[in-house]
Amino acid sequence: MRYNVIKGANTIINKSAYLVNNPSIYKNKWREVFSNNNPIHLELGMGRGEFIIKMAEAYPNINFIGLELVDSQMVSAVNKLANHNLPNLKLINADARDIDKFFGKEIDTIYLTFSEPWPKRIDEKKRFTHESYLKLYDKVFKKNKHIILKTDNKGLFAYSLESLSKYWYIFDRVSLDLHHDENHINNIMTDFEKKYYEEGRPIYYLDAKFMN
């Protein structure tokens, strides 16, 4: 995925109130962080930050965590939150594969929206629902596992039902167009899915989850 570099990018994101700096140092402890025990989100790859942001906006009873790796997309994130106030939000700016150095299992649903689709065979270690990922999300998950995608690939998206199905998730939901779906559904948009929208493609989405 292509993004602009932006200079200087690690300095802005550090000054951040809503980063979270060695978050490793806060695993099993994120309630403390939040100074509460309501559920805990996380989004992984939530480039500019729009999804999570307004999601904290529009659900305070949740707290939400959003995780970058990029730092130059995660400035866009921490300029949008310049003249916010939401305690229910921290970013972490670190690498997706390392989720379990960060968190034990606290965490209630994860995010992939619009995840990097990585359609070469030989990249597809790197789907974030490929079967080593979803091995990694055991090990933060705190008890029902529950994973809300969203793509406008429709390669990935029918990857991601195969790879969920054979790790035995039940679909709650399945859409293949989702903002033309009759079965509405409160929908918050990431900023690449308003482009999408207005460009007239189909958002892909699904709603899986494991009970244990």
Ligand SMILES: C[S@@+](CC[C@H](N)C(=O)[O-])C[C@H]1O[C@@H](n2cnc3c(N)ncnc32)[C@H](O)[C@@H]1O
The other form holds:
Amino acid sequence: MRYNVIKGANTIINKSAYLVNNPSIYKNKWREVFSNNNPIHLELGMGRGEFIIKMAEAYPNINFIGLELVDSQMVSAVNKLANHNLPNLKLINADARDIDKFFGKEIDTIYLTFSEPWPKRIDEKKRFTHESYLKLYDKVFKKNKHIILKTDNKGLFAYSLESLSKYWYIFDRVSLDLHHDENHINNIMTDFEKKYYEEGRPIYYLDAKFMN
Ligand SMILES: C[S@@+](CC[C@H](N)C(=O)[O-])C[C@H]1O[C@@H](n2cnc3c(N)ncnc32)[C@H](O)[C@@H]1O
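What would the structure be for the form predicted together with this ligand, given that what you showed me was the form predicted on its own?
Zooming out: every chain and molecule, the one shown earlier first.
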């Protein structure tokens, strides 16, 4: 996907009180960052931050971290936060491949929301549910592992079900059409989800756990 280049993006991002500028300093110290022992939930590829901001508003007793690689997306998230006061939210401007540099075994839940599907076989390793990513997540999850994934992409969804099963995750919930599911859960939509929902496309959802 192509994103706009925004002039002065770094200055805007770095000024935000939500940004954790050098996250590796806080490895194993995120409790101190949030000044509490609440669970920590991490979204990889948060885009413009719609989901993680609304989650932080809705669940003040959970700490949220939104991680995003692309500057222009971060700028949008930072701008959205201008009139918010959310002590339970932090942002990281970095590559998801580096999360083990930023976190010890500190994360309770990882959200993978509308991640790039990387449909070509040659790009399989870039999918956020490839085994190499699942191994990476092992390094940052606390004792138990918990992944929530939402996507409009059937191929990525099928691949993720298989990849997670092979890795011994069990599924608490799977939906092939989240918004028309009779067991509809309290769902906060991401930016991409809103767009696809309005287009009438089904949203695939899974909630996977591995209990040690
Ligand atoms: C399709 S968008 C979805 C954005 C948001 N989660 C949503 O649902 O609206 C995927 C996002 O993942 C980000 N992304 C892709 N690969 C990444 C990586 N390796 N590390 C961090 N962010 C990444 C992209 O920059 C983009 O903002």
